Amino acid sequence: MKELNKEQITKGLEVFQNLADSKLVTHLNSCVHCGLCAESCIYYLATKDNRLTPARKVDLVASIYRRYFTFTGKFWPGFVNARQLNKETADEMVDLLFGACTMCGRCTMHCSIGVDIAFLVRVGRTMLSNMGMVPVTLQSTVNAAVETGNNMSIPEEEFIATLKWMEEELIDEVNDPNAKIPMNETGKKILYTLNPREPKFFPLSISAMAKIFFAAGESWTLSTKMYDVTNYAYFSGNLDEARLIAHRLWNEMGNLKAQTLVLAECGHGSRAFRWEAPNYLQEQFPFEVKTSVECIADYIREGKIRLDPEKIKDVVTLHDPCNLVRSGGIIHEQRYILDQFIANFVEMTPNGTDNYCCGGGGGQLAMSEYNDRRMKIAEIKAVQIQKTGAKIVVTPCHNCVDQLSQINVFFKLGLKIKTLAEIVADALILENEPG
């Protein structure tokens, strides 16, 4: 790419224009360079490359702010390490902020003074998005969602055909001709979403959740027009595109007159819609929003579904998705579910809010140019899993499923990787179950 032009620089710096944003200004000025964040970061732990530490990423974004928006930075930039926004700086930003960060937030949790490092990385990504410098592979995923309504560009007729096929499988499995996967039905209690990877690569995940809904006697439907729970614009930093994608799902709730939106097993999708969408849409939800993890836990507590504790004999461990657990606070529900029917459940160390990222978040799975680096950091998760002795890894996130599946093959772990819905569906006790 040629040297940045004036328009690109202006658009990049627009992120800092609204200095009324006290959070941004506070976090830009707060890092004390203690270095504690380095030991929290899977990129540093896997490579021991000081260039990849979270503090370096924070300082990269803050140095541009200092150069253009502080008195000292404008007139004596060398004294405060203030950097000009040029091609060299922008290229380093792309490599570090997109190519060496999953935005997992583990460094933020370990920061001695609470700097929101993942937030500042996303600010830097927004700068790059404004300048047209999002990696092409990631932007193409966003474009697919914007242009077609789902990030895999699945035609509606193909999606409907997959759902009908899965419905036939469901009828056979539950031995009940009344079982169904409802489509575009209005006035249902629940509108359920999907990660497009499910109809494209993991259709059994669809039938697993449909089986759970059937067992619970739930009133639910899928939309064939807007079902994508993901929002990769949250990762690219393009707030306009993130807002557009979120608004479509919001509107579909109104179109189908559903009461509750249940988000499929997708960490960033849950965060981007449930916790972030009200901020960039500047509206409160007029409907209930919950994750499928919470939905399943409620069914168990209310006695709507029963699980066979003799069904799963293998040792099972749980991978905590960063956006769902560390950022969303959904920590205990998945453990409550597994404790009801898994006799041999072993936690990873560390786990919960301190768990290591699998390496697939932050858009990494969409950016093939960073595959080697992604699999390098994945070794940390591979070792973590091996130490548990587990044969089954459960995770309530399809991005994590994809990354863990690649880890399984790459490191020859010999595991089964399952979503939470899949392992629950495996253990369901049904009234008409074939003998």
The other form holds:
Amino acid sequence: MKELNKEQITKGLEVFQNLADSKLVTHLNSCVHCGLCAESCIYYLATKDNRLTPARKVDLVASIYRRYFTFTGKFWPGFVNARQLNKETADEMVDLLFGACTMCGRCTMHCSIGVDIAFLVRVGRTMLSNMGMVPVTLQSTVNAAVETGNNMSIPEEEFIATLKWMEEELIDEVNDPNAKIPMNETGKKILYTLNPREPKFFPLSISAMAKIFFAAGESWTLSTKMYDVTNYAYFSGNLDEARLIAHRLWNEMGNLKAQTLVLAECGHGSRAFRWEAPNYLQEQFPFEVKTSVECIADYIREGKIRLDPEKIKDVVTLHDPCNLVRSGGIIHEQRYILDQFIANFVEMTPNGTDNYCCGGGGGQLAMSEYNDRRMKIAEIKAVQIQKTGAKIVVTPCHNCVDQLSQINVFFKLGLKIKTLAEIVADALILENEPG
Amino acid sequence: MFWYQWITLGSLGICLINSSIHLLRLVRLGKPTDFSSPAGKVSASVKYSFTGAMNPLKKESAYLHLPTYVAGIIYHLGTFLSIALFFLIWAGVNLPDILIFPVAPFLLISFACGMGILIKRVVKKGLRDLSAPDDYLSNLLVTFFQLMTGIVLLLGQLIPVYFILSGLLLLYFPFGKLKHAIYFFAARYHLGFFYGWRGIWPQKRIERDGG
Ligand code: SF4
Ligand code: SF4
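Can I have the other form now, the form predicted in complex with the partner chain, not the form predicted on its own?
Below: every chain and molecule of the assembly, starting with the one above.
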């Protein structure tokens, strides 16, 4: 490909001006090149490739900033390693910031200074997005969401048919002909969202959550028009597209006059909507937003659902989705839920906010060009799981389910991978349990 | 006052002006705003960011690299000590022997730590690839500032060299990576804000340990 044109360079550099708040300026100026973050990153741990360390990713973004926005970088670029934004730099950015980072934020927690490395990676991705250099695979996922309302381009009729099929499953499961999956009903307490992977590949997770709502006697609905909890534009770095996608879900809350938006088990979707969307939109939500993990924990606390501790005998472990845990603060709720009915639970080491990413975050699952690298880094998670001796891995994230399922096959682990709703639904005690 | 003290005083003035520019810019850019509804306490988290989160047992950058971490801590202590001593030496205050004898050897140890960190940067390929001339110069200026402080305390000699070196260090401070001394505090604040707002810090222990 040819050199970057002037417009691309201007648009790339504009990010430093448009987003220049004290957080950005601080993190761009803080790295001391100690290199002590290397071992905190799965990419370095699995490959031992010095190019893939968090420090190199930070420095790539900061070096461009130095070149154009600091005195030393303008006049003695070589002295402070200030790099020009050209084709070579941009290509390296694509490879490192899109292809070698899941934006998991583990390095940030361990950085000796406190540089928000994942935040700077995202700033770099925004630059590339402004320059039209988002990998086509990731961009096509974003385009699908923008053009069709969901990132898998599932037509509405197909989605409705899947929901009807799942409703039949639900009726059988709960042995109640009145059980339903409500669609587009107004004035309900909860508007529930889905990761489009669910209707496409894992429809039983829809009926699992419906079973929990049924058992809790919840007033809820799904929208057949706008149900996609994901926002891949958060990963591509395109703020306009991220805003557009977030706005649709907000509008649907208004259309259906629901009180609470419950975010499906999707780490990045939860993060993108609960924490990031109000900032893209520069507005506070006029409604409550919570994750399905919190919702299930509340049902247990309030005695709305009961779980059978005899149901699951296998050893169970938990994978903490980075976006939900390290960047979303949902750390204890999933453990509280599993504590109620899992007798043989083993934590991974490390876990919680210190967990290792599964390798599928940051849009990696959408970027097939990095598949080999993605499966290489997955080795860290595979070993971690193996050490627990678990037969079931639970994770409250469909993206993680997808990556863990691939890890399961690739490393021949012989596991069952389940979402939290699925394992809870398996152990639900129902009044009308079929005999 | 000697000519070299005037030079150092001038450098200190330039250093303060340029450092203030960094600081004032951060102040002007203001506190972060977040439109999401908070799940935790920012003030407690910012406090944790400067305390509990800096615990070496909590950071891989510390406990996986203990020799470097310990050397880094000693090196930074040596730097703070040398800065404090700079003002005393500049004002012509003589330290009593009872203080010189622990302080000067400590500065020699911190000098050795600085050299160790520098050698690591030269020898380790990953670190070398990450480094710019700025990294080497910053280290050399601070490391030799500590050595010269120790020499001046112990021998009372090479005073002009000490002041010229101090002047160079002060002049360079706001332009290279040494300015992390300013940004470090802002970085810890922002990290505390981010994790506090989302209810992640201060960290609560995960009660269950499985089994
Ligand atoms: S955010 Fe995660 S994947 Fe990216 S550099 Fe940091 S540790 Fe590595
Ligand atoms: S640990 Fe932090 S300061 Fe050190 S190289 Fe990594 S990002 Fe930079």
